[in-house]
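Next comes just one chain, in structure tokens: the form predicted on its own.
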Amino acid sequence: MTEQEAPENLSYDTFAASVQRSLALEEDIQKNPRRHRVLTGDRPTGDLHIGHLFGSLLNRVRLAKLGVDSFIVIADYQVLTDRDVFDQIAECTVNLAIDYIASGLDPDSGNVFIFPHSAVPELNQLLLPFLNLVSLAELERNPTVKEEIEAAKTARMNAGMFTYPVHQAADILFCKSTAIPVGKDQLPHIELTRTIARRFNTRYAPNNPVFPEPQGLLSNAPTILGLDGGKKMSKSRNNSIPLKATEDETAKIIKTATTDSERLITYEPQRRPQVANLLDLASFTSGATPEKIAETIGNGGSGKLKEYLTEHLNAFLRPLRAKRADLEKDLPYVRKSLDKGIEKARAVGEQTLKEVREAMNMYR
């Protein structure tokens, strides 16, 4: 399709007024949360990390006991367009299911479902029209697709990176999802998956329209720094704490983390953020505010607040930790929880598909 013959161009909307909607939803959700539905998830490529923990886990586990259904999906096709760790993937896949779970989120609920994205293989029959309702000019002007090409440090970028906001649209849209946890850096995808489900409603089903425009649904957690004091925290960069580090690797990673040399701990975010970054951490994991922690540590240096946030992040951990032994030990679980989650993602996906293939006058 060219964009001379799309029903509207696609406009990157301003952040002020995705976080009005995010607001809104946000309310809604409160309110009516059965009327919503999440899909979020991650590529295997390794253990989380208490930054995935805490910018989006613990949200997720939030929305899930609110009642809101939630499909998690991990997303092992997309390790493809720019890793070649094909023979890790199934283990990867197992450990991400690990670290879900040990996180709160129970697949004996009812109402989660964990599930490997190649195996909804209705998911990606989805991909082939949804291709048809954007153009090649939409895909190079998308800003995130932009980043993680020059983040993968390749001059050969294959189609299934460049495509990538097309299959993101597919998994959003295979089970009509509602509201998509995200940061603003993905923003950019959403609003590439609403102009499709608006470009498919518009040319295919304008009376009855099949999906719904799904919303983002921002984060109020602030970017968790690495412990290098750089960008985000990070696998990949080795700045981070995995979920499953033990106490005391913990202990160890903490005591190299980046702050300045100031010996008064102050909370000043803008001046000194790998302070900063600490403290908001240790707020995480103790309730008490980054000033009050600041205020309490004093004149005790960057010492005294590692060994706080040590001890707080370790019992704030233990919890899940313990979880997470337990389930390495019952591998059968895990995998029937995944398989549960693939009977139902493959469940919904046949009937959106059978609603798209209709609406689109495909034959049977």
Ligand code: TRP
Contents of the next structure:
Amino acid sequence: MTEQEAPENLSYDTFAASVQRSLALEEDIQKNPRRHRVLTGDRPTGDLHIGHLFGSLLNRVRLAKLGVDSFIVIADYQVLTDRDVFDQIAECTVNLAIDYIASGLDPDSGNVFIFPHSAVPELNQLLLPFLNLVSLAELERNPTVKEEIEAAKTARMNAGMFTYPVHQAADILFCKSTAIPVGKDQLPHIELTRTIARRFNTRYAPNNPVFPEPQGLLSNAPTILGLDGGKKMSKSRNNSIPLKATEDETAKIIKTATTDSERLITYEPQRRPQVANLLDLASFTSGATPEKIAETIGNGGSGKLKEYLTEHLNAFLRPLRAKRADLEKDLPYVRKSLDKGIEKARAVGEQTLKEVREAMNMYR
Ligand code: TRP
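Can I have the other form now, the form predicted in complex with tryptophan (TRP), not the form predicted on its own?
Full assembly next; the chain just shown is listed first.
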């Protein structure tokens, strides 16, 4: 047996090429939803908020309703890469599933499968062969890993964090997904996943490729800013509106949102990002364009804008929140839904792992 060659250099693809591929992919999904399989997910670290809802959840719901097979991974193992707390993981997993189902991902539809990846050993086993297909230098160059390395000043960086993009590749490839709904910042992960799929096929299965090369499906939803004027809405920055917040809590949080001192409300995302952010949210929830809403509010100032947003956001979230409350009272249903997701993921993963082991000439 010859020694394996070091993997050739991975170039983190150009953005323009990814955009082009994403547009073509969206078109094909519209035409042939059943030929596609989506994988997405989140780490179970807390409540989902309206940034998740408008940034990604509603897009997932849209794809699922088109009939696309939708695998939703609750990345519980990934939580351990940067946190010591693990006593609440199971609870957070159930809570995340509740947020998903309340948002419209329907585990009874027959094409939506929600599962924690720790419950799918077949998925995790793919990590071993995949780790050999990536070089340390490539992982070091991955922008997210790089950020973490800088943040941790190397001392506290563990190998799980260093290799988590490979674990994510296992999440994406175990079910042979074709489309990964992502934001721009996640594209390097998709690029790495594509490279792993390609290298696996070339090295072990040149005549009968095992993995499709999945593509990022870029969403055109704007990034929702934090209500403190921060760059991104995020739970850890305390600048978000959780889906499960009450109507009063929602009103309170909106009242504290940072705006600017100009009385006349106008939609100018570049010059007035915070006001534009509130107008975007108001637009998602009322259906009117942000420009039209700005015109309606006119000289009413940010006070009036906030009232408008509170009213429409609460009305928009009312059915979701009612569903959420019902689900909280019916945990056996939520658990049964997760069990169904796990069962499906394991069946699919078992088949993929079988093909992988055969391609690699493993015993049996
Ligand atoms: N990294 C994602 C997060 O932080 C969760 C995740 C794990 C994921 N595996 C994935 C997302 C695969 C998309 C595809 O929330």
